[in-house]
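Next up: a single chain in structure tokens, the form predicted on its own.
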Amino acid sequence: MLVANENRMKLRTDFTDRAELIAYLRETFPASAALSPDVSAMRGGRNAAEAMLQRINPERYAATRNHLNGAVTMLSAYLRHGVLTLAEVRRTALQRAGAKAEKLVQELAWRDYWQRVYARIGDGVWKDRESYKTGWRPVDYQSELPADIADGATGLNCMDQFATELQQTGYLHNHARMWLAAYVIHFRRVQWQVGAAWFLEHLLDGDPASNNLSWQWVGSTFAVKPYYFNRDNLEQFTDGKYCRDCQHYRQGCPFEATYDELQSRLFPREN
């Protein structure tokens, strides 16, 4: 459930339990509550953040972070809201793993980079930083998110479960975000801004810097080429869990192709 800055007021901080807090937020921010009935199970606050920080494993992160069951840190929401700082996470990672923390530190550096770009261009993160490298023009992309994507009703098990998880939990693994963004932009040809706004409605760690510039990276307006994926890639990093139960497992999967075949199909004007 997104809590937007609907009113400038002094908010209550004394609650007997989580249920009372949730009820208070629903009443205080009705427009935000109306976006979704779901409430994330993620706990906020410094104590929860510190406990999560103490569980990070930089070596396993480096080896498994691209897998949906990998050892990701789950610290993004705490970083987003200033409960933890990048310096704290970097320091803990280096103390725990030394040089083997390089990949985790590198990802922290990307987050820092997005923030520095945002500080310089502000609302420019909502504008194409460069032209598309897909062969398509901005006007060739839809300006609204198709209802079947938002409703998790595309018939594609992976995309539907990603959309449902996004809206019910306020979180998605980074690789799932990339796949879902690539599907929205390249397979359904929807403006990246539409997808970026959709993510920001639901992500607890969503911010215009990391979110929008990552969408632009997938779309190719902040990268040298578009990012897209095929079924082999998705199955490899999900252990095939979505494909096995999908109605398109045997036939009709739009991701079942080589990268060369997908490039010809998705970006015919570039060939």
Ligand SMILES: Cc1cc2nc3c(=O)[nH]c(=O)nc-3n(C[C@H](O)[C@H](O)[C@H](O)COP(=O)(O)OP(=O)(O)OC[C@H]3O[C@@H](n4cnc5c(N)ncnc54)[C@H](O)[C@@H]3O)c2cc1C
The other form holds:
Amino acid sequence: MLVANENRMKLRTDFTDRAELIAYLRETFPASAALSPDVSAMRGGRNAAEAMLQRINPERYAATRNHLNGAVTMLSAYLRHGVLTLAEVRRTALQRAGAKAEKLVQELAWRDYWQRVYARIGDGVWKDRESYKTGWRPVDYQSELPADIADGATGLNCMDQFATELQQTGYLHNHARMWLAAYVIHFRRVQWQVGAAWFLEHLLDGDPASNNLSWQWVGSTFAVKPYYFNRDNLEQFTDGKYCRDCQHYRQGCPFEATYDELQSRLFPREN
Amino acid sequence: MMNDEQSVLIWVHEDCLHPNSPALQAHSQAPRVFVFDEFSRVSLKRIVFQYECLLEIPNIEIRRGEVVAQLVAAARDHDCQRIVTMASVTPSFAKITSVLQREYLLSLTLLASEPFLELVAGEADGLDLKRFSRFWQAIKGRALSLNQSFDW
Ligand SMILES: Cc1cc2nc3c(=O)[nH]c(=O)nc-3n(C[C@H](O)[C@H](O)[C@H](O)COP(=O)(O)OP(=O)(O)OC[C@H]3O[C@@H](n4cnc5c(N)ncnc54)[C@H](O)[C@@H]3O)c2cc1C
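Right, and the form predicted in complex with the ligand of this protein, after the form predicted on its own?
Everything in the complex follows now, all chains and molecules, and the chain you saw is the first one.
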């Protein structure tokens, strides 16, 4: 009985192709498949990682990284799983672009920084590092993720597509993560922990340090002020691709405002 | 050293799925095992990604269950008394390694990957981590220079 049970705990490693692997894992991890049935096009493994590393362009990265179509590296899942080291990406970037690699090296340093904070505070990444600077108390934030957000059914084209992309591909551009997190925390007033847990279920690079501490940075519990954005900002870095056919473009877009207006709408007690 | 090789089990975990990690390099013939934690709550695509990384590690044994119990069972199966693994800052990692040592009397060796930056001894503990900007100011010069090397 015990032996049989233990054998069941050993998983297969002989697959003829990706489809067979996926079918096996779908069957073996039904709870994970229930969270979301999708599989990413991004392949795991050192071979794939090396091919991606060859393609980095530090100079273009510096000029375009904030744009959704920018020359970001998409190396995060490999870095998070130690398939690539920050050191070798840093070295490759500097060899390729010298001083012009500064921006990329600085972003790599963010990961190193969060890991160092993690080493010091451990599970403390789940607790508010500081108090909110939004005028709201922790209890003012909802403790569950509203279903329309997870379902991609808010009616806001941008947020719905970000939520769908997150769940289908396990990857979101940094700017999309910031916008979605700001929407969840500030526009829907949901606890950052709830959004962070949701991201961790889906991100291929999901990492309690980078993820939770970034959520805290957006929320303001690990920053001097909250991060929020308006429609001009989102339109600019997406070429308006979400806004163009959004039903709320002319009416009901919560992001269509100046920063001052948003400040008093979102954080009225601060004023 | 040669005899020692017989008794080593390499624990491969999700913080280092490199097929040529220092642990795998140091003990190229040793059995190596990865455990999917039965309590972890991640979606299928993450498991597929990790699995594809694992399949590039020759002779990897992949298990699923409670991590400590599976590691202990693997050590017993392969008659290993020593576990070699890659260091990690994940809090559960420290808990697991301490149980393996204290309750199951396995000896443990932690190896490290090449660090992002070589800091001078004792420097890491004193780094100001209150804000990224302070950290960056402290390391920027070194981060942007190429003359650090590591024998991977
Ligand atoms: C709400 C939120 C949640 C996030 N969750 C995670 C997470 O779980 N795991 C994760 O690795 N990153 C996370 N990030 C950071 C960042 O968004 C991703 O690392 C980045 O978008 C990954 O894409 P890329 O590899 O193309 O990045 P690039 O811009 O090409 O950057 C290169 C590498 O530098 C590192 N890096 C870049 N920016 C950051 C950053 N701000 N913080 C930490 N590391 C960075 C990553 O390892 C990345 O692969 C999060 C950011 C936000 C705002």
